[in-house]
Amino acid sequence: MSKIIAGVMGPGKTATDEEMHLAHEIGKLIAQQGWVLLTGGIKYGVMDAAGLGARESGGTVVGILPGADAAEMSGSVDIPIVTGMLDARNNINVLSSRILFFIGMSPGTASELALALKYGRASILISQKEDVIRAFRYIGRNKIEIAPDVPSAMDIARRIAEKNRA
């Protein structure tokens, strides 16, 4: 069986520190589970903390790059998937995800989190604002998930993990 890849998406340059600081433990934890992470692999916000989390726990980075050229790529990706594809790579980054964790939001997100929708891929909000559950609850019939925090999120999709192999 090919090992899980999961995906962490969230804001570039417009992350916040606590946004930054979820993403990093969570990186962290998806390599301590063994799994591997994915990200839209630019050297900003939620997708650059993800990645020097899962690097500092020995894990895999694969980063799905917007351009043309590895120019924008994050220090921490392992296997750099270069595009040219600009936002349409949020396909490929929702698609190739078995399970997905989403943190912070920005238009780029939210595409991404409605294309999860869209393709039925398991979708975990960890710590989201009020609204934007309730906005993504309604668009995706309740097929999300919500974590306060990043332990629960990984319980979750532990549990999703497991459910999906059996």
Second form
4 protein chains.
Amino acid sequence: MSKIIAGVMGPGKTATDEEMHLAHEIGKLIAQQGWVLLTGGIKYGVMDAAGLGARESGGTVVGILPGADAAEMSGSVDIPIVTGMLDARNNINVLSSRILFFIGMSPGTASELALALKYGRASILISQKEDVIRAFRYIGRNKIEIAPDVPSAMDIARRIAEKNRA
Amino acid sequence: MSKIIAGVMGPGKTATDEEMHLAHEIGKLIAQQGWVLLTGGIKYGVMDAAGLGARESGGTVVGILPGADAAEMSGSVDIPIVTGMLDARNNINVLSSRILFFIGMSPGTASELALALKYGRASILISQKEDVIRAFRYIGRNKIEIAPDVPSAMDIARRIAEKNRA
Amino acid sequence: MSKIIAGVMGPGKTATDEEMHLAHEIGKLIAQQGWVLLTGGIKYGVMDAAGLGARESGGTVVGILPGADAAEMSGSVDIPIVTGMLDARNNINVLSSRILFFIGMSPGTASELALALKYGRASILISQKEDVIRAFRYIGRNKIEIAPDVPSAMDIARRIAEKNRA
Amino acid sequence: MSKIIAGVMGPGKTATDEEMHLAHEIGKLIAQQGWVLLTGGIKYGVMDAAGLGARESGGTVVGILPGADAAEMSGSVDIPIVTGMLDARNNINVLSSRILFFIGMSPGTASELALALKYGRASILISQKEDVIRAFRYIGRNKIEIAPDVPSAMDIARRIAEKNRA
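Could I see the form predicted in complex with another copy of the chain next, after the form predicted on its own?
After this comes the whole thing, all chains and molecules, with the earlier chain placed first.
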């Protein structure tokens, strides 16, 4: 049986402290749940913080790297997947994750949310701006989930995983 | 000297009649300008209508196809590029276009707009919802251009092409 | 009706003068046939020479570039497709070409020949080493065509194009 | 510290019993070494056998899947990476593996060996035909390693891993 992979997507260098704190929390909960964490693998922002949270709780971190080598890789990554295809790798992030958490919003993150809506992947938004929520609700025809905080986000994710299995 | 490639991005099957009309108009203007039109290559919606507009005006149409063959290809495509990589090909659409027009908004289109903002590609939005504009202005830190109609969109595009050349 | 795309694959910087001469010849014949030439788009070796041959005969040249911009692009390219995915773009070269000519043999070229055999694309080898022919006949279960010179290669290609249309 | 990833590449449905036996053996040794096994993830041939060998020895198996879902996935895969990009994913197999073992030879396998030579990845051939070895020695300018059996292949791999670390 393959493991459940949960992706955490969010800004790199432009992430706020608050976003990194939330990412660290969700990373911990994903690891405690026994799920594998998937990120974009870079050593900045949400990707890095989520990875560190998962590692501290004994979890496994897969990093889907945009470059052709491990340059700028987060120290949290156990399993680096080297794609060499820049942001075309965002499509792999989405296809490979059974559930996706979105914390903060950069252009790269928005491309991943859009692709998640396209493929119908479960997408849980944490602490997002009202304008962003409204636009993506319109674009995705309401298929996104909004969580007020990290524990609620994880509750939603568990419920979705349970339902998909049934 | 390679030709200037202008991309037109927008919904496929879910495009409205109005969006297809606008796409047809911009396709015509792109061809009349002597630019090559690039689309996602599918025989529905904005991609198809823009392609037909360009073809009717004697232009060249490049279609970047998501599938592994020419299934569902628009009849407007002169040069089909077969990627076999689903929506990871959206990244190629963006990287290959010097200027991008966005008409209508679906998840696939939103992923292309987000990637265009990421790479700093000139992005001109035609007839978009206020909520979408507001969200992407925030995500892209104001780097998008808004055009009220097709001729103004083309004016903006010409100005950008001129400036890039200088 | 979309145009017939013929790919010419071969070494870049390591190409020999003889290989570049053959590439130039096949580029000319492809253009004279009214087909579009597809190459890897780089300004060295077989890609460059085939493109220049096609351009001199008024043909159209599509370059599928490995990088994220037009750096090192051959001056022969009319239509640059910017993939940003390094040699994963070799798969696009193969999928997009109805017929593939192979002149000279580098690791990149070998990956394209192998993929062409995988997808059953018509593959015509010009002036290849006996060892290479023997290995790829074994790998591809004999599906390759061997041409002693450029005009014979083009005869084989025309015959294949004719048969596929029928 | 990220883990060392070793790839095992070889035919799927066309693999021989002997090739599957060798793949199973190398999968076991990779797991016993504490390395992560990477395969193309499909439930046939060398990919499947290597994965099962690794799993039986308590190892971790990453499968880089060509499709857009887990269809035809090997039961040995712990961590499925869903690329949706067909054989363009072969480039990811190569870039992500620090060391690559090649058992048997199909068109897909040949494309991976060619890309490994292009990127200078350590490539160890087990039980290959003399014609194939001769051709790829020529193509790769002698950069391949030839192992007569699985334990020797693993000795070579350990030596390379040791040297790269130093």
